[in-house]
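Single chain ahead, by itself, as structure tokens, in the form predicted on its own.
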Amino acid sequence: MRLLFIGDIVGRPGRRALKENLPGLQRELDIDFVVANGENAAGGNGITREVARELLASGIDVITMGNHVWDHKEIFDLIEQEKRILRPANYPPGVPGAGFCVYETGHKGRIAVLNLAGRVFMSELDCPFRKADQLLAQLEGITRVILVDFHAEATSEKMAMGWYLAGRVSAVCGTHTHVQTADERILPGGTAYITDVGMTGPRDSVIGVKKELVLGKFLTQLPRRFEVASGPYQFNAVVIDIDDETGEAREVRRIQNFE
């Protein structure tokens, strides 16, 4: 199975980058399944029904989320209705939506996608490590092809999750920081790992935000309403080749496309 994981899609520039890059990559690389983090897809914060429909129509099979998942009130109903949108599984019990799901890919079999959020410099959710244990126990005997989107701030916490799940899942892909890291590798046991897949959004920005607004915040320490930057985009992703039978990753490579 060949999987494409797209880094955090930010606003309109990110959605444009998706439309202009994904169809060609699907054809050229013979992609079987596409996952993207969409928690910044609607104006830089959260996702709406209209934007979710746009992303799915563009060729994404599953949209993962993160700490901005609840920024638009319509998500509360949407995430219950649309099983192709996941929120972090380590939210407390009773929260709308699901944090993992198993999807059919056709002749390549099933894939499980898990969405987890970190806790270092983030909201105090339930333990993502213990939640991963619980979810993997539920998936036993269902599929060996398992992708984890770990939406976290701290590099150390992401690396720890990679080692914790090494040999237990097919891939651990970090999201949230919007800066693609150059540490992609296959961990022992056949787990593809990268600390952060990066950002699909405006390149001439500060992690997707208009740079003058961020600079003003740093220089004055006064409140600023952040807005998504415009201009040329970047498209960040990783391609992962996974053995259908064993669930072990064979190769992981980064993609950086620029407008």
The other form holds:
4 protein chains.
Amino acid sequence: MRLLFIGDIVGRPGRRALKENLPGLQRELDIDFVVANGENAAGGNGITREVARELLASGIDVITMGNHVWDHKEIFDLIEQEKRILRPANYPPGVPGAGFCVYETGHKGRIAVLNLAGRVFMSELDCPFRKADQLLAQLEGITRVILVDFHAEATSEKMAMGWYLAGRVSAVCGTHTHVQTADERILPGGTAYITDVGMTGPRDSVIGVKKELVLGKFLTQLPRRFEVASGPYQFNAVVIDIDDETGEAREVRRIQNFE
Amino acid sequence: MRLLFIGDIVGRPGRRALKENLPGLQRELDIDFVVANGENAAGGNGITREVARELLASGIDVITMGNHVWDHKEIFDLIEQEKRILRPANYPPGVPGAGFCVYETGHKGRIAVLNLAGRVFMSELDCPFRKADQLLAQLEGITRVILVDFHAEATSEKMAMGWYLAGRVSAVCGTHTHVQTADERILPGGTAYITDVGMTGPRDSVIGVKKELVLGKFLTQLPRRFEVASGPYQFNAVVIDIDDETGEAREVRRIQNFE
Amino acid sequence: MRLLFIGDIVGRPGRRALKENLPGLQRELDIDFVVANGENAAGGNGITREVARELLASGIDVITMGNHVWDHKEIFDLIEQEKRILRPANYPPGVPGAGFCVYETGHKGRIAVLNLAGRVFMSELDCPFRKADQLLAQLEGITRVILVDFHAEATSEKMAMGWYLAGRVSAVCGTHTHVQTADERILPGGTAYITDVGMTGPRDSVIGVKKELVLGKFLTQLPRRFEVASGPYQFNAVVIDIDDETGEAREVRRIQNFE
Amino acid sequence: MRLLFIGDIVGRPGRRALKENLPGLQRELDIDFVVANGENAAGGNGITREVARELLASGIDVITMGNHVWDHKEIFDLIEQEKRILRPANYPPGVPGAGFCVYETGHKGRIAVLNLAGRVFMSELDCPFRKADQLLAQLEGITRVILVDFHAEATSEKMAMGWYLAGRVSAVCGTHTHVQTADERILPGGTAYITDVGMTGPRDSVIGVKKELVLGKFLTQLPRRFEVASGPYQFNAVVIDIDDETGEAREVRRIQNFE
Ligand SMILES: [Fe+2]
Ligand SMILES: [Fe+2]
Ligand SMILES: [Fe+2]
Ligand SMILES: [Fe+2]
Ligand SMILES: [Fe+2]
Ligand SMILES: [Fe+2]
Ligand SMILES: [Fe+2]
Ligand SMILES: [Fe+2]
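Show the form predicted in complex with a further copy of the same chain, please, the one above being the form predicted on its own.
What follows is the entire complex, opening with the chain shown before.
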């Protein structure tokens, strides 16, 4: 099975990048399943029903989220209805939505997608490591093809998760920093790993935001309403080849397309 | 002028990587000046007189530091005596050592090296943006070839610094996360930029530390004495071509060598 | 001179507490000057022109602020026009408003009020200790009666400021935690000190906010729009007796009135 | 039942304060049970076997801990052997020691002591609110006299815990900030509450540490080895009267003794 994982889609430029790049990649690379982090898809913050529909119509099979998941109120209903949107699984019990799900890819069999969030420099969620253990126990016997989006800030927490799940899942793809890292590799046991897949959004920006606004914030410490930058996009993703039977990743390759 | 900037050197494996890679690179790439971040060079924490001598003898021209700069007591004397070791310039006035210096490269002219540290998720230093302004004013008329090591955690603060100094310095090289990013580029005005140059140290580790120790920390929240991992190394660096006259960067290229 | 410093006024219940308590206290205690922290006076977040007018009309001479200072847009104009509103002095240069001012109390002479904010667990401002040094140098020869509102989270940073300014100012009053501390004392050199003056606002709340909302936040980690609690108020303040000539504090006394 | 809860005991001055104050208080106030936070009892950091023996011999029945619990290596064995030392219950499963225990007070019946730690501005532990629910379920039918030491930084998290447990436990005593708060009260349902009991240690200090060292840290941002201050002590505690049958608190009173 060939999987495409797309880094945080930011606003309109990110969605344009998606529509201009995904069809071609699917054709050229013969992609079986597409997962994208969509936590910044609607104006840079969260996702709306309409934007979710747009992403899913563009060819994305599953949308994962992160700390921005709750930015738009309609997510609370949407995430209960739409099984193709996941939020970090390590929110406390009782929170709307699901943090993992098993999907049918067609003749290539099933794939499980897990969304987890880090805690270092972030918010006070349940332990993502122990939550991973619980979810993997539930997947026993259902599928060995398992993709994890670990949405986290600290490189240490992300690499630790990579090693923790090495040999137990097909891939651990980091998200959240909006900068693609150059450390993609196959960890022992056949787990594809990358610290951060990067951002699909406006290139001449500070992680997607108008650079003047972010600089103003750093220089004055005054609050600024952040807006998504305009201009040419970047498309950041990874392609992962997975053995359908064993769930082992054979190859992981970074993709960076520019407008 | 061709510059080599080497990402955080971690412990013995990092120093071995240095000695096995630098001479060859210098020969093949015709490097004029070598800067390396050495904040983890001595056992993963800080630097000692002996390790500094070792690094400088291996071909490094200037050692920059970061939040680990003060881990060994002897740094307090050492940094006053050795002009080739810099610590972040935005420590409060009166702190030992210097945060920038101008060096002679020989027939290629002068180069200024600036070391700055971020504040987001880090400690309460002076504003690195305003400090950069001050130092650049001091360099007026002395040299236009200026390299900045911005040692910071958050991608937003690092990219903001890149844009802030675009067209004003030759290069902004991020350090600290120990993971090389794949976003190297020449910003408008001729400034080479990369969010993080990465780590020169043990590859099968969590940012240089034995992975079992870091995982134990995350799983139990008990304190652990971290030790540098052993095993094969990675060598992370960037090569930057700079116009000696204008100080503009023409090209930046990532380097990753593995044992 | 007898000074009254009132802890963070929170929303409507805080303003009601002010109006029901201040006149009586002024009469009974013969207060010469009233300073209050007003960063939460307008609906729990920041201050508006109308609320500022209300506070000043209620008998407050100077309003200090904190991290919530910029919550309402109109503060940007207001703070430039109204000298009786201060924001933390250790914002970067160029930020609207002032962080200190000297006021005439009438026949008791002048008083300087300084507003500073902490950095530990808060935002990346300039060093409040060095900023205090600068401001005190400017006050040399103008007045020895100096009140500092140090708006900070960590008890360590607040006590450190108390000791740093002991013998140099008349009083260091901590604000921000919304809980009055029981450590009021006169430090050597005649400086009144208290780690936190507390909150003037709704008593049956979590630091002023409806408790159900805060508990919901802690239990689910979902974002909540915080609202000021209703119900009976608490009025928190300190009375400080200062020698008009020397600026030395002779006594500090806590006040807690309940509805 | 009359309970005495003593705020964080810091180093030698704290232990001296204990020995000079506890016997008298026990006699005068007819105390039935004494709990003290001992996380800083040994030289300011953690506890040792010898110091624990000293505290228990001085009349303390149960020692609670906090974020400094693991500072001395011998705690790992000690806490497994000594049921009178508790560490925060919301460490992950498998961590040495216990976070709650039921004790016999003699003819006044049983008392349960729970130790919990906050997460805001602290480390990544399990949710203290849900952990409290679990432990209270285990205490069902065993005793209604329940004391909670909630070791936390943020006033919001502490007050939230007070309200969460109001009517379910006898007392919620906050610790960790080393400054006694003046907000002691009986919450609805008969729960004694105070945001922080304060510190039993050297008075002329920054939360127990030599003030010169802490000031040096704030002014230079250089690391400092903190040492417990010397000089006169303060003894901080609360006395709580609890109905043995219903477990309801009838009164809570702050104690501050000075040398
Ligand atoms: Fe994102
Ligand atoms: Fe995110
Ligand atoms: Fe480093
Ligand atoms: Fe670092
Ligand atoms: Fe406030
Ligand atoms: Fe505040
Ligand atoms: Fe403590
Ligand atoms: Fe503590």
